[in-house]
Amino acid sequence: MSAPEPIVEVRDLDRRFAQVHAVKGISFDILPGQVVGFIGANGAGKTTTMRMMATLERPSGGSIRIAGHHVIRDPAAVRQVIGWMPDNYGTYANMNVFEYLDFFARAYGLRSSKRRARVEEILDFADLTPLADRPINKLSKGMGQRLCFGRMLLPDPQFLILDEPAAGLDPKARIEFKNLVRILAQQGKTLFISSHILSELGEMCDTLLFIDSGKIVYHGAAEQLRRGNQTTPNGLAAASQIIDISLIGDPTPLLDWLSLRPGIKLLDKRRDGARLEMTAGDDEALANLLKQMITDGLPLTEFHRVERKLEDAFVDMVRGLQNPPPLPGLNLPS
């Protein structure tokens, strides 16, 4: 079976603002049905990238295709297949929740009974029905985010772009938002979500895309990132992996064994074991380490990989890119 065609194709995308080079020639694909987390610090280029995808900013170079449509040559066709949820939404005086959604449904071209049915469907899906008559300027932050979320869904788009949708939400609202994302993913929607909250993106997303200083530094699964067995786009190893070991009796034999093993560093020792850092990041290296310990007679009772927090993985990756190791064979001055 052939691989599915990407619903989003970004190639050498570039954006400059006067003296600021916000996005620096990035490329990536998004497959239909994926939930992609877009991660980066303030000023990294997240919102600029998303606005270009939403046809709201014109690229300085490169291209974006969504569902086969070019965002510059055919923006009207792109707007038919995307939903856009900005990090804040405009309000109007003397308008309640139902009227707000009805106004945008009319703007999307929905008419008569079909329009009302769609508005009521969105009110129910976003849990806004009890708030239908409430003035929109009286909504809490969480309610307002649900309203903006519902507005995005009115035209039933294939590809959803959400800029910081969970910012400022309380714990209950965050859980509700994650549930809505899960339902949309089950319906086959493709979602592109930016956030500073990496742990939540790790729970919601099957793929993560990291951007730093306008460049993509990682594109892959959250699980790979936690384990540390991935590489960055320029081929640098992004991180090592940490191993927790327990054994019977005095840990001195383990410490002596480790002292003879290059590529393994002792991070912490305990009465019954130790925590190690292993330079090699793949599963085969980990399996070989365990096999060698058993072969050499170390009385292990526990051996497991410690999954890192996504926040720590991101910081380690950026630090590694800012301070790459010297290339082999070069004699650099001290």
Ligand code: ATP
Second form
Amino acid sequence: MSAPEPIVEVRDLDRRFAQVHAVKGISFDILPGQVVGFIGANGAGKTTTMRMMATLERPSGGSIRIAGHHVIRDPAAVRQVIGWMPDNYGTYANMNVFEYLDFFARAYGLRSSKRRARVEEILDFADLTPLADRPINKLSKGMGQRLCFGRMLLPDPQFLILDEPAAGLDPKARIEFKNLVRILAQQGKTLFISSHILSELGEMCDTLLFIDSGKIVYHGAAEQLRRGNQTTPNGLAAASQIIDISLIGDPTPLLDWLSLRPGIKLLDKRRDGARLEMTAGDDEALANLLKQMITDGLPLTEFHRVERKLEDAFVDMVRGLQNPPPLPGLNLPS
Ligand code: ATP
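Can you now output the form predicted together with the ligand? The one shown was the form predicted alone.
Once more the chain from above appears, this time first in line as the rest of the complex follows.
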């Protein structure tokens, strides 16, 4: 089976402002159905990149194609397939939630009964039906964000670009937002979501793209980064595997067994087991370790790979880089 065609192709994308080189020749692909977290510190170049993808900013160099359309040569075709949610949006006085969505539905060319049906569908999806009559300048931050989300979805775009959508949301609104993202991903939409806080995106994105000072410093699966066996843009294989083991009786036989294996470190001992670290551990090494423990007669009741927090995984990864970037939303330990 051949690999799917990317829905987004960014090549050598560059943007210079008078004093600032904001985006420095970046390239990446996004595949259909991916939920990509675009992460970088303040000023790293996220909004500039997203605005170029949304046809709002002209690149100084390079190219972007979305669903086969070139953003410079054919911006109108690109706008037909994308949804754009900026990090802030204007509000209109004297307009309620229904009227706001209805106004944009008209602008998108939806007519009569189709328009009403679509607005009602969006109100339902974004959990705004009970708020349909509420003036939009009386909405909370979370409600306003759901409205903005709904507006973006009116024309049913394939590719959604969301700039810092979770910024300033309280925990409840953040969970509601994550649920909306999950449903859209299940519907097969492709999402590109920015944040300067890694933990904000970790749970909802399957792919992570880190930008630092206008350059991509990591692009890969979130899962792979957590597991630590990824290859960075510098070709570095990083990190180790942490494993929790439980066994029948006390852990003495396990400790004896470990003393003969220098590649495996004891991190912590419990009454019924231990936490181990396997250096240089890919999936195959892990499977071999389990097999060997069973073959050697250790009475295991549990063998469990501990997923690292994304922040820790990112710290491990950047430690291997020559000039590590600051960790978005965290201070990088020296
Ligand atoms: P934030 O998380 O703070 O929004 P960001 O990663 O989105 O940051 P950008 O807004 O893309 O970063 O900005 C990247 C750099 O480009 C910054 O140094 C910014 O000051 C600069 N920049 C962005 N837009 C302009 C502009 N119109 N004119 C001049 N400089 C700009």
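Positions refer to the first chain, counted from 1. These numbers were taken from a predicted model, which means no experiment stands behind them. The term rigid core refers to the most C-alpha atoms you can superpose between the two forms while keeping them within 1.5 Å.
Align on the rigid core first; then say whether the Cα of residue 213 has moved by at least 2 Å between these two forms.
Shift at residue 213: below 2 Å after core fit.
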